[in-house]
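The chain below stands alone and is given as structure tokens, in the form predicted on its own.
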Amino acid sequence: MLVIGELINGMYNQAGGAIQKKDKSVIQRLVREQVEAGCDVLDLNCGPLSHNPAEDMAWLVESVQEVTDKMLCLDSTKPNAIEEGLKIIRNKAIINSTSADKEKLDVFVPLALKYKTGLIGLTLDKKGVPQDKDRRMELAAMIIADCQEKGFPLEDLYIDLVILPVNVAQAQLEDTLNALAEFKIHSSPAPKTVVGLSNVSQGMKERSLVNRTFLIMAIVNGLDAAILDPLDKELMDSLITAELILNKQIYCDSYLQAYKKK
């Protein structure tokens, strides 16, 4: 599975501090860690504090590639930010992201046709978060069937299906999961799949329980990639082994090291 490291963003204390003062130790430090524990991606964020998108993604793409030629994927909601980081990009990038409306696709594919990125498509639109398994599948169809029509390769785009915390969609849950097992039959091929894990147990005091819960769970219905927090232990060895036992890894004494030194 893709593990997408979230700890990038400005939303974080010390990512934060670090992008207000222009300070890449922080960066690049938080960099050096997600990888020493199997990140096979980074996901930067400049946060909703800063007052330079543009500049400020340009600069932490700057930062993280003088230490690292892992993947990047460049998340803001502002095209201008993610282009200024894609220019400089070395190799190749994720979109992070896209919604279901239509102004939205018009705006991301065309960009991620342009620079040969991924993108990740998140199953929403004007209207919110789906309620039900149905709506989901609506939206991601929408989402598939604008791609096919711009000529961007199904291969390179990663369905999220935007997963709302257990203490206030705890009956959504179930509904996601047969979502993601579904995702693999209804088209040909199948989108990868995607979820930003940390929003599972947003607000509750066992975060680190909750979200490896729901990650075993999801990737046996079939998940491809997730953005997580590579540095929580647990999560990862949770991650390897539900992988090990699905046969999608193969088996040595010392597993869990070879995983993240792979």
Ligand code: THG
Contents of the next structure:
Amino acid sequence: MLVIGELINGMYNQAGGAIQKKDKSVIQRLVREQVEAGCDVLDLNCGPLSHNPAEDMAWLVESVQEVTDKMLCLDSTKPNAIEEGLKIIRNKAIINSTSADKEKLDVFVPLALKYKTGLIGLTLDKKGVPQDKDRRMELAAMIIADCQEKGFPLEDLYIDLVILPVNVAQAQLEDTLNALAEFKIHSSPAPKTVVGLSNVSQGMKERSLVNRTFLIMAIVNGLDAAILDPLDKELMDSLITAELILNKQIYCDSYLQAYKKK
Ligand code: THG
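I've shown you the form predicted on its own. Could you give me the structure of the form predicted together with ligand THG?
And the full complex, kicking off with our chain again.
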């Protein structure tokens, strides 16, 4: 499974303050810590307080690339912020994200083609996040069809079912788990799937427990990638163990350490 570290996000106090003060050392420490914890990709999000997201995104990409060659996931709703980052990116990147709206697809799919990046497609539109599984599947189908029409390779597309917090939309989580499984049944090759895991526990007390329980359930239902906090050791250890049990890694006694060195 592709593990995307979420900590370089202006929503977090640490990263948010560092972006405002242009303090590279904090960002570079967050890179090292997340990579050592076993993440494959780093999500970069300037956060809601950024006055100049394009400039901040370019600064983030530059600062992060000084200390790692890991893949970067550029997380912004603003195409110009994403493109400023892509212009200077050295390695493979993922655009996070387009919605299912035609105007968004017409901007982000060509951008992903131009820079040969991966692309996350959110199953939401102008009306917001769908309330049921069938509408999520319909929006996913719209994103997939648009990518096919434009010649974007489906193996580089990640469908995001947009996870809402348990305390806001409790009844929808089972739907999202079922939708994950249905992707794998209905199409071959199936599009890859991703979730923003920490969304599930926002505003709750038992965040770590809720995150890891949902993650394991999603992995069993075929989840391919997750944006998560890799410094949550119990979460990472549960993820690695779930992959081991699903026979996605070969067993050795030190499998937890072995995974993190990969
Ligand atoms: N899908 C996609 N991208 C995403 C999301 C998604 N990017 C952003 C987000 N969701 C995933 N990243 C986060 C990052 C932080 C938190 C949740 C999701 C979070 N932050 C603490 C909070 O708000 O309570 C901040 C607390 C602190 O400052 O320490 O929960 O769904 N494609």
